[in-house]
Partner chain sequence: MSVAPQGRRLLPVLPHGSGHLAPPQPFPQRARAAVADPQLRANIRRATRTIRDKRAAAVSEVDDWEQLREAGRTIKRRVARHLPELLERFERAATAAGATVHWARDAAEANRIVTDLVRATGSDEVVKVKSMVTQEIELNDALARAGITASETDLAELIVQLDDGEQSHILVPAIHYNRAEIREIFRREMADAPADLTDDPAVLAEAARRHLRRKFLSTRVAISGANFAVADTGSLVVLESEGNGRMCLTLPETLISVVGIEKLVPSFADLEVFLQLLPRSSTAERMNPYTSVWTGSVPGDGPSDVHIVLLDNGRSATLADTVGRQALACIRCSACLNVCPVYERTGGIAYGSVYPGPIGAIISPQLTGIAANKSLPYASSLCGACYEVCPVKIDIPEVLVHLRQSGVDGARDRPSAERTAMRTLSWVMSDQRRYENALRAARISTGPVAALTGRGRRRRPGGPAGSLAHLPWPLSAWTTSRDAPLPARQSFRDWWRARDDRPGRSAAPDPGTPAGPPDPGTPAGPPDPGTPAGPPDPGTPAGPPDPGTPAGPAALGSSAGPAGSGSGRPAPSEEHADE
Amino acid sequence: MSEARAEIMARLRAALRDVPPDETIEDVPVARDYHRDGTGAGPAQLRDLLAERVADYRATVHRCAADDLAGTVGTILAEHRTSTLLVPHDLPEDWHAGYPGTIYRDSANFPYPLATLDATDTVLTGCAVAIAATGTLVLDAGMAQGRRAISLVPDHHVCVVGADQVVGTVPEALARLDPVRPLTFVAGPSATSDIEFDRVEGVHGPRHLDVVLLS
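Please supply the coordinates for the chain just given, on its own, in the form predicted on its own.
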């Protein structure tokens, strides 16, 4: 046994010395009195905070009314020169009404081939919840979100966030989510850095993220 491992094991034994041998995890209460709403903000302020934090991650934030969603999405796709658009099978068609390019719908029965995902210009999805304090979007493969692969492989992701989907803190978001679903937490475009802090985007997910925040 190495000296480091022996020291670690000795410290563990010392820490557990006063624990009764028949005690289980369920016998020890866990404090849950942490802040569940640490922002103290109203709905409009939460949306402002979310927009600010999302922009900090180098994502582009667009704010519009629900009636203007199709026009806003159309402008984003035109600026990105999107010729192929991938959407989940249950995404409302009025979200991309008027888009003149090719639209593919992904579903469990007719999944979009993984081999061609990388060649897709843009994916358009909704989300399950958005966290204002951290600027994080959470997808859970629910309504208008599709399977995880379609939001991770294409180079451009457009995500629509409803006004009632914005919460203040992570605990509030977790209270809305089902832990057994496939959860994807998105904090800006995919980015990584090497040991010299050279930032590289698009390695583990979309290089470009546009967030449409509905009022």
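Nothing here was measured: the structure is a model prediction, and the numbers come from that model. Numbering follows the first chain given and starts at 1. Superpose the two forms; the largest set of C-alphas matching within 1.5 Å is the rigid core. What changes on going to the form predicted in complex with the partner chain:
Once both forms are fitted on their rigid core, the CA atom of E26 lies 2 Å or more apart between the two forms.
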Second form
Amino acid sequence: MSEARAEIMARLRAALRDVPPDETIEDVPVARDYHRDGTGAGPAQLRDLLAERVADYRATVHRCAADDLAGTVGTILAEHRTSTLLVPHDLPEDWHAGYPGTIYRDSANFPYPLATLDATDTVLTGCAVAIAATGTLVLDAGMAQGRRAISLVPDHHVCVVGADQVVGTVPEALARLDPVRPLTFVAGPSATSDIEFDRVEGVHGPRHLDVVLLS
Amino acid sequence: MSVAPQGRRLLPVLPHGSGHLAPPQPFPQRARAAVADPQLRANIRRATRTIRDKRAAAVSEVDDWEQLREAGRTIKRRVARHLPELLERFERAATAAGATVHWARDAAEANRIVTDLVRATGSDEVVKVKSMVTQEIELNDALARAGITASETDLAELIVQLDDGEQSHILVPAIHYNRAEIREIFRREMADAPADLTDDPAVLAEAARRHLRRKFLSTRVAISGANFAVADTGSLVVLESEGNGRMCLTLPETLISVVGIEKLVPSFADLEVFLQLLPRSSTAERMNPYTSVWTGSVPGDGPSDVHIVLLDNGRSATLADTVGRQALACIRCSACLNVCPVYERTGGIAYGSVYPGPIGAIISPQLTGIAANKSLPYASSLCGACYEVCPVKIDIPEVLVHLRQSGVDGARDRPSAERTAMRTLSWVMSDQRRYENALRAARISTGPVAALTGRGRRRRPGGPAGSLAHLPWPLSAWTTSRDAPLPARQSFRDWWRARDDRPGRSAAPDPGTPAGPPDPGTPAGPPDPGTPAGPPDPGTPAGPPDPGTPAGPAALGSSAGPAGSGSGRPAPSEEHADE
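Output the form predicted in complex with the partner chain next; the form predicted on its own has already been displayed.
Now the complete complex, all chains and molecules, led by this one.
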């Protein structure tokens, strides 16, 4: 194994004989004149753009004040006829106060088996950051998000986006994230373009995505 | 240019790669079957045209696209020039995060490592995320030989696997099948396909979901590639759409990722460029539905046993070529395939490599060495559309020409029919009289053929009229995959001279030009617009205009010929307009 490593390194160094030995990585200039600092849009405009772009992916967008979160979640779950709801262990209880059915609280220490996740109707989580320009939610397994499997296996995902979690661009989002946490970027429900390059929603991940955008 | 000869003996050997990279027969031979299959061409044309328009729209939405391309190019340049250091950084960070890093010099070594890792788990079944690099090293075959069943979980890969077929596109390996064909494959090969399966893409996707669900929930080992590997953090990144990737990356206990050494980016922040460039270039979306980033293993979340196999397989040899190394910047978006006129007509299977299309025509011969892959650098019209759409600005035409030159240099001392023919042609074309006489001779000698074939034999539906499908040897090499146009019935110059209605110019022949016998089959009138341009078409002479001929719109329009000639010939069909 280490023999292979040594040989590959020797090959690479031989292949790069045109690179001066004193050149460092930082000596190779990288052009960074693309937009890094966002669009200059205010928080309300960013939320509007996010709502529009998320809806473009055929996710359903709901907008409400933080006070109305429980009622909005309750309505979504009722419309979806959810009878079992999965939530991460640290999801605030008042988020689902409007839901009368069975609730599974999943945690890393006491994880539900995959069969239970598969039999669950809906999962409710928060997110780490949302990107307006691309209509993307990012989950980082942090507060109110849980492990990756819970937002994947159930067929219906309800994701709550806080008013202060919306940024304009991809660079702004990455600047907020911790790279060594497990990250999942979600743009709409599961989809495929494999048949005649026609986009079809709904393959293996959640086929229904509801996004609750707080103001 | 490649390494200077005097330095060559100082180099250790830079071995080329192996695997599914070189066609067993030359490209033109393989292309023949594809070009003759109207269903295949229709499927590919439809799909590529759909995605081409969508991509243009997705790109036009971003007002800093050119800046992003330049950033992508320069980041990848940084990576190429400092790959050893970045690989060491990556290995250190990934190991610290709990992953085990392996190194593979070639396909066989990578397959051995992965097979041993799967065996060590005691499992004889793996699920796979779509991955070009595992197709490159033909991992599934190696696992099968070891008694391990590998299930592809990407819908397109599943279709190809069920049909026991070959991949034909980087992003959509099943692009050459239409919905009706996919339905038939599912009905034939998928035991649990519903009886009432229709060819609605949503119904087909649902069938695939049911078919794979049990596998996702029960299989203990997964194999993936990676779109990017972050040197500073040891993170791997996979972009996908269906959620099959998330299933494989998250649910099994053991995850083995095979990663080409060129996949590195220096820092996590560099992903901000590629996460914008890749989705819009490949699927024409603002963002693909799912992107996963993971770093080593995380207790209680995802696989506990994480392995990364770093693969060379000809990449270091590619890096040694300072012109060709830019191919290693490829992020496998497939935009160049979707705009390529050659790919649109032949599909991907003709290339005989998992990397088809323009990028495949430069990557595959560099990975294998040009000697093993001589025909692919010629599988291009050099039109430059691939360079225009490349999100990291790989100058594919430049590398194609460079590789052709390398191939020619390798054979420079041997006599070649092509070189002899080109020398003769050069002698003919360097003199106006010789050139015009040659054109007349060509027209006269092919006159009987033109008369016999009428509008020319149609090689295939929609093929060009006035052309021949087969020329005698040695010109048959040209017609293997092309139609040879017959010379125009009248040259532009002859037509011009024959005009008598222009003030200040008579119909008398130019005294400097010997009068040839009149062409009996040539009606008076402008050259036929239905005749495709091509050698030895005299309608497009390069060089200064005839002395005495005033420059004007007519001269400028010579290549197209006046419109509305009234010849009764059909206009060139869209099909062969640019062939």
